[in-house]
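For reference, the chain that follows is the form predicted alone, supplied as structure tokens.
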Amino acid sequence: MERRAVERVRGTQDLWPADARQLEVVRRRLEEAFAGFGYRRMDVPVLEPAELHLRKSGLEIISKLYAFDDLGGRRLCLRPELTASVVRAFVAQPAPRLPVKVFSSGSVFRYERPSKGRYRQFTQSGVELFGASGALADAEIVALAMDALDRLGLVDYRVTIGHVGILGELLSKLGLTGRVRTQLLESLEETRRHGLDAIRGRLHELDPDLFDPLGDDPVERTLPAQSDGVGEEHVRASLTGLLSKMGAERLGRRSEGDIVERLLRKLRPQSHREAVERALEFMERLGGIRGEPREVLGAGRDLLQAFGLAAAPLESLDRTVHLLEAFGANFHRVQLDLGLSRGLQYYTGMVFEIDHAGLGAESQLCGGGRYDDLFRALGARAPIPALGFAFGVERVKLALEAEGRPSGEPRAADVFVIPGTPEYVPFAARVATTLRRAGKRVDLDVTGRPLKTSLNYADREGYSQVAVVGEAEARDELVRLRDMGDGREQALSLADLAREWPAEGARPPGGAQLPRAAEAGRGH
């Protein structure tokens, strides 16, 4: 038999308690965050069908997710985020009133590649609001997200929000839809890091024939003449008669969409050439306007004017950017930048991101935005609008970390009990026992190592007090508790803690103070 160890899977943590302790604060502190502006907790599956995902999650995710055929034939996988789980939930089981606030935290699976802060399995905790549209919703998931880090303590932190909705309006105006639209939208920020050019490659990577003529496929030598006379939705719905009398089993992996799609291209090849370089000008242009709210708002009014688009995606902005002002937040760390589009398929408006200087190249703590149109796309019968985001929360403790603040680690159990000698061991359970019916939190040392060497390791690991059994404990029935940071001695009776919580098993609301009745004297 192989003795070979069995290793770790790459891109995922063994957490020891401290590690583990910590992560938790940092979780729980961004979950009482929260639930101080009315949002409550709700869990969803860690396995999720993939087409949850296939359906609007995007290249980004869609590309590094873990999916997998079960016993049963589904096509599984774990999911990547949280959003599309809740979304799912509720189209499932609509909320009888909107809106809805709640608040999600659990591991999430990506196949990334790996370095510090970018794992294949980490943590997101965050909220999703159903059914309120405006700035003043946006405005305040913001600023619920600044708030959160606010009470951590972090300093060092910059948020940076834009509106994808600017492109999705030029896109619809030049007639754009279906794969090349998810392309340029996905591509927003990859203008700016690569230059036009590598849009164009992937482009044609992703679609070969996007530009081309017609050319030899059987299906387009079939296609209607187009003429000046003749409406596009004319063609569009001759197109889709002639492929359903071809039979839907003749399309391959293409949906009866996309090939309508394709084919309407290739009667208008110039055009839509032409409305590709267009948008992709805008998206250069776009994509340089960033900094300082009013002059990006400015900057952004004029080319919106020299493209012919309206300017309403600006004046929400505006409007969220003044509400974020009465909501107290700190206008030192925010900025604007219309080139932000956070990669995702389900954005619709307003998205943001928060970034922090000390994690170096995986900086960002924190996405979101608004996703009006997720609820339709995964089956809802009506519209409902929504925004949320998620922390990172492995990111958010590096962070504390590079800032040098302390997570809150909680300290180890309230007190540690030490059997004084083999012979005390069964008393020494009792008093364990007493105490956490008590609403102490207790170790009870199970090594039966000698006295001094407990006492060191009790001193180590943090432990508030320490309880020693020994023969005068077991004959007068007391616990004596001492305080590890200056010495003081409390004595308690065990049959007074015993009559103040009899009922087996029971205790009190967790931190409960132990009672002063049983005092029985103090030491230093």
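Rigid core (definition): largest C-alpha set, two forms, superposition within 1.5 Å. Quick caveat, the model's predicted, so the values are computed rather than measured. Residue numbers count along the first chain shown, from 1. Compared with the form predicted in complex with adenosine monophosphate:
After superposing the rigid core, the C-alpha of Ala306 moves by less than 2 Å between these two forms. Here Ala50 does not count as shifted, since its C-alpha moves by less than 2 Å between these two forms after the core is aligned. Once both forms are fitted on their rigid core, the CA atom of Arg27 lies less than 2 Å apart between these two forms.
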Contents of the next structure:
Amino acid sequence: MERRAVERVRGTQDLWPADARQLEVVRRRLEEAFAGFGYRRMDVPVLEPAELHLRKSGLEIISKLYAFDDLGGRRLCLRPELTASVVRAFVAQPAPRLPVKVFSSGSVFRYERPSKGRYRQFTQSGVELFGASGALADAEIVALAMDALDRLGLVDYRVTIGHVGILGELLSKLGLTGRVRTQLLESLEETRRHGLDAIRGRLHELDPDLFDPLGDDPVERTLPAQSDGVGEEHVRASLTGLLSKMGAERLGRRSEGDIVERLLRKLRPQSHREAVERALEFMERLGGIRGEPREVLGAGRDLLQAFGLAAAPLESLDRTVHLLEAFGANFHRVQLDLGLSRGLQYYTGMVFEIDHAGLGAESQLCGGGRYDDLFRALGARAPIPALGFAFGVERVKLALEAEGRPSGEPRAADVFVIPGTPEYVPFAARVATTLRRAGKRVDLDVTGRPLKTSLNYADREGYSQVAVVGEAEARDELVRLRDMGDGREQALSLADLAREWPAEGARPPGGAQLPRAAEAGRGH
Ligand code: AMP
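I have the form predicted alone already, so could you send the form predicted in complex with adenosine monophosphate?
Let's see the whole complex now, leading with the same chain.
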């Protein structure tokens, strides 16, 4: 009898107590952030019908599915993510009430090639919000993901937001539907990495009859693309109408339907090729637009105009960005990327990812977005606006380790307020209190040590922001929050802080009467 040790399955982990506890702490802190936004826990099964994920998950997930037949002959799978299960549970409810705000956490399984930060069994923790369309819900979801990381004290993360509805709108306008549409939507990010020819090749494999750009015959560009929204159904109806007007006796032996289909077949490759080429050109240009939000929104509007598209998705992104600021998100960590599409086929609108600089190749901590079509795909009678995100909990733990905070315990505070010189101690105290009442955790430097020593201390302790207050700040009644990660500064007026985020019954400490520079000294 064989006595060899039984090996752990590749891509899975044994967690001994110290690591198990850390992972647990990280997950709990993420969940505390979700609960802080009014989301409630729900649990869904690990085992699901394979069909749940085959319907709308997209190739990226389907190709990695752990699927098998159980002893009763049912086709099952280990869940590769949580969203589809939560939607399935909602659709099965007899009288569901909206809106729904839930979070769930647990193991998910994907047949990946294992590497650092990439496992076959890993933990996701995420939220779903059903029943809200519009920019406020989009902004809340992104703000919540950022808040969760801020609570953990992570600094080196970056949020990238896009909108798959922009490309979706162009494809609809070009009359591109079905598998070609799906393939194009899934390929948006790849156009940047592998170039258009790789996508053309994939489309050719998918449908050699409709699209043969790699053949000897160069792409004909004389026929106009179907850019006026005229779909095949419309052409079919017009042809049928025309033929019946001509009268059956002039059509010879073929039936009317036969002739229409033959004509359509002849038209199709050319018009589809044109439409696909137009879509590819758009995708290439869209993929080049990323960076600082204002610039991206400007460049995006120009592109949409050039292709005669409505600006609605961009306007929605614009509102989302504005609202994010109102949520108090660390705004300089946010960039827009119109070429972001994410692998999952079910996204329909705003999409976002959060990456961490210290993680190497597998840098993505979180991914999410809006998936308004998923309910219909999973059997709901009416579409329901929905969005959410999921963190990879192991990766959040790795990011904390990369930032030198393996315990996941939060910093003592978010902001370290330092009086620039002794006479500004009272003003510094007032700044600290105003920030606290606006919801920040603030540590006031009460030691009176030299400024340089205080700054070194702030760096060592890992505060995310530092505010040195002195004459200029006191004169202008503001506080300058400097990000310890990238050095950027954000000036906030104390009056605005007190007005925009007043805590219950709170007024700015001291009000306007407080002397701006009193005689108190540092170190007393
Ligand atoms: P997704 O469901 O693909 O949007 O993934 C959500 C998050 O799960 C990602 O941002 C990662 O943090 C994490 N994740 C995805 N795949 C893996 C994996 N193979 N191993 C560890 N974490 C993963």
